[in-house]
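Just the one chain here, laid out as structure tokens, in the form predicted on its own.
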Amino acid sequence: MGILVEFGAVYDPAINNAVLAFDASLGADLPAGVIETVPSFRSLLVRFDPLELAFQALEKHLQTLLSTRDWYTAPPPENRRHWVLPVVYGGKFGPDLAEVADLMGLNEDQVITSHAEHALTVAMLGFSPGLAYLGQMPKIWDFPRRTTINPRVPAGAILVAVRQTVLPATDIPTGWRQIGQTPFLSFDARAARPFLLSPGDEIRFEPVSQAAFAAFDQDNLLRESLQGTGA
């Protein structure tokens, strides 16, 4: 069973803060009994197993938990990793760079200056294991998705319309168009921690050469988001 914790109707960046910050006050002192809680965009839901938690105590917890503060103002989750991502825009690795230049009027080079250069926070995760949906960019990034279907972007495209970024650990099909690639990946069906991105993560792109693609060392990247958590 599941208690659905609504904080808005639509994707805003307040709205998801609240999220996310109730999310992780919540998860500092879970009730025995929960069994998960999923962050989305404007929402949270509560997991939990009615034999060992009651509904009507789960609730009564929860209530006096959002009575406590303004959570659309809450800060940031402590514990959020801050990631630096090595991104190659352009070419093979974003063949719509081209076009999104178009939506935004401007030149290939500005889009990706404007999209290195915001912070973006993982709001939340879903569609594809391990895929992330980041957000907000400015206003200028406020163009559709494609009316048709790309049918395979591969892991670490960087994908963006509707003023969001969408980054898949996986190959997906998808309308969102895509301007660049990391080689980092996201998600390991194999690893003791199989998705490394949480919401609440803080993003920044950083434009590498194909070499440094090419030469990316996960591991030492890895290392480097720890110490950002002081883990």
Given for the second form:
Amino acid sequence: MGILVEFGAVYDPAINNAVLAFDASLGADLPAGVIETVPSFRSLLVRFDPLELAFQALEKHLQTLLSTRDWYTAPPPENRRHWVLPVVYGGKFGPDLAEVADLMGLNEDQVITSHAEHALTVAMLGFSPGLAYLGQMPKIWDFPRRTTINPRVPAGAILVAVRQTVLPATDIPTGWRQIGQTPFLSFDARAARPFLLSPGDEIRFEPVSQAAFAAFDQDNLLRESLQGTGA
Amino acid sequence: MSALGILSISPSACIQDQGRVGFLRYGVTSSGAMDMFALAEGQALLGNTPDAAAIEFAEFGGRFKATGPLAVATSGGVMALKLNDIPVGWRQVLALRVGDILDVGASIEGVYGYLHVAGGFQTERMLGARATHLRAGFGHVLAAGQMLQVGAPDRSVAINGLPRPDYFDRRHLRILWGPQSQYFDAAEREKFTMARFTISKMRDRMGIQINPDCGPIHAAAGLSIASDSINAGDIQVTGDGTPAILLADRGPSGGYPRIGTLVTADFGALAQIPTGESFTIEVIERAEAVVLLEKYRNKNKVLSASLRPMLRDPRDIGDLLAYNLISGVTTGASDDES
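Having seen the form predicted on its own, please provide the structure of the form predicted in complex with its partner chain.
Up next: the whole complex, starting with the chain shown before.
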């Protein structure tokens, strides 16, 4: 059974921030009987076993926590990680870069600068294992997805549309536009730590050369990014 | 270690277990058996642990060869079953010897049938489960020529059977209103509640499209909600007004409005309704859903107490064809001409 805590109907950074902050606070002292919590753009799904934890008891717990503060202005979760991920933009790594530049009325270099300029927040993971929805980007990024589906983009593709970046962790079909690719792979089912990105994490993209892409050492990045987080 | 060799198999067959729990926040839905009660039947018959994996068949089975002594059992929707070309009964334990050939044929009753082995199939465990979810990259396609390794059984297995469960006849499913029910106005909800739904051909492990006899169901106009998490059993209504019940291999999130949620206790009953057959729904209160869940779990728990010894090992019966081993299957001559 589940209780859905809704903070809004749309994707808005303040609404998503409330979801993420509330989830972190709830997770710090999770009531027994809660199976998992699932943050999304605008809501938190709290799945629980109603034979272990009564609906009313959980509802009261959630209401009490909700009333402790204004979650829309809450600081982001303390334990979130900050990633700097290398990206090769354009060419075979970003076949839709020219099209995106046209849509934005910019040249390709300006698109790259704009994309790498702002840190983005992992608003939620969904669609496929480890796929991250990142946002929110400036209004000039508010153009639609393609009307056709690209049958396959690789894991690590940098996909953009509707003021969001999508970072898939596996090869997927997609209608989003691919402007680049990162060698960083956030999901490995066989690894001790299968998922590297969590909702709430912050990501900044760093334009790199193809040579740097080829020489990318994920273990090195993880040593730097995960130190001090207790992860 | 013994193994079961695959001589041929339906492309829709796959390894399933209880599924993966706790990864929805990372975009991974549970997968697992479409009929969890049938999975539990197999564990009870063979004395397996609850996490043991079985082969799930959808309407068609396969042909298998034992490379060592194996205790196997079948459960779920009834399928035509033969051991070394001799028909044998469903929902019971069979002791296979080296070289024995087991044929799982087409569905006779229900949709999803299961083949279990004592010790469970030892395919790779990913994120804590062996459940296949190909679209998400978990597990593999079963194919002729593969050998499925089998774990060491915990104890010796008696030749037991289980009675036919009653949910195969269920054509009345229970749902709860959900957080998005109010996106459908009272008239639409009423229409939805009174409708009879036909199971469409658009069905698989992701979900089942159900066609209401009242025509399309529509959410409030101009509705635009951002995606959020989808629970198993959620009834999503797409733009054309057709509802679909989302199940084990569903996508983890979506933005189509969900009118309600099927209760967990009825997942197996839904999964086993043949394509083209219809059912009605009843909206129940949350407290009643909790009671149903408790009853459902208790039924799972007492399965081992329902085991009954098969009077004779099918192998020892000289003239098997004289026995009516599969309930509901007759010689084909009909006594009922009315």
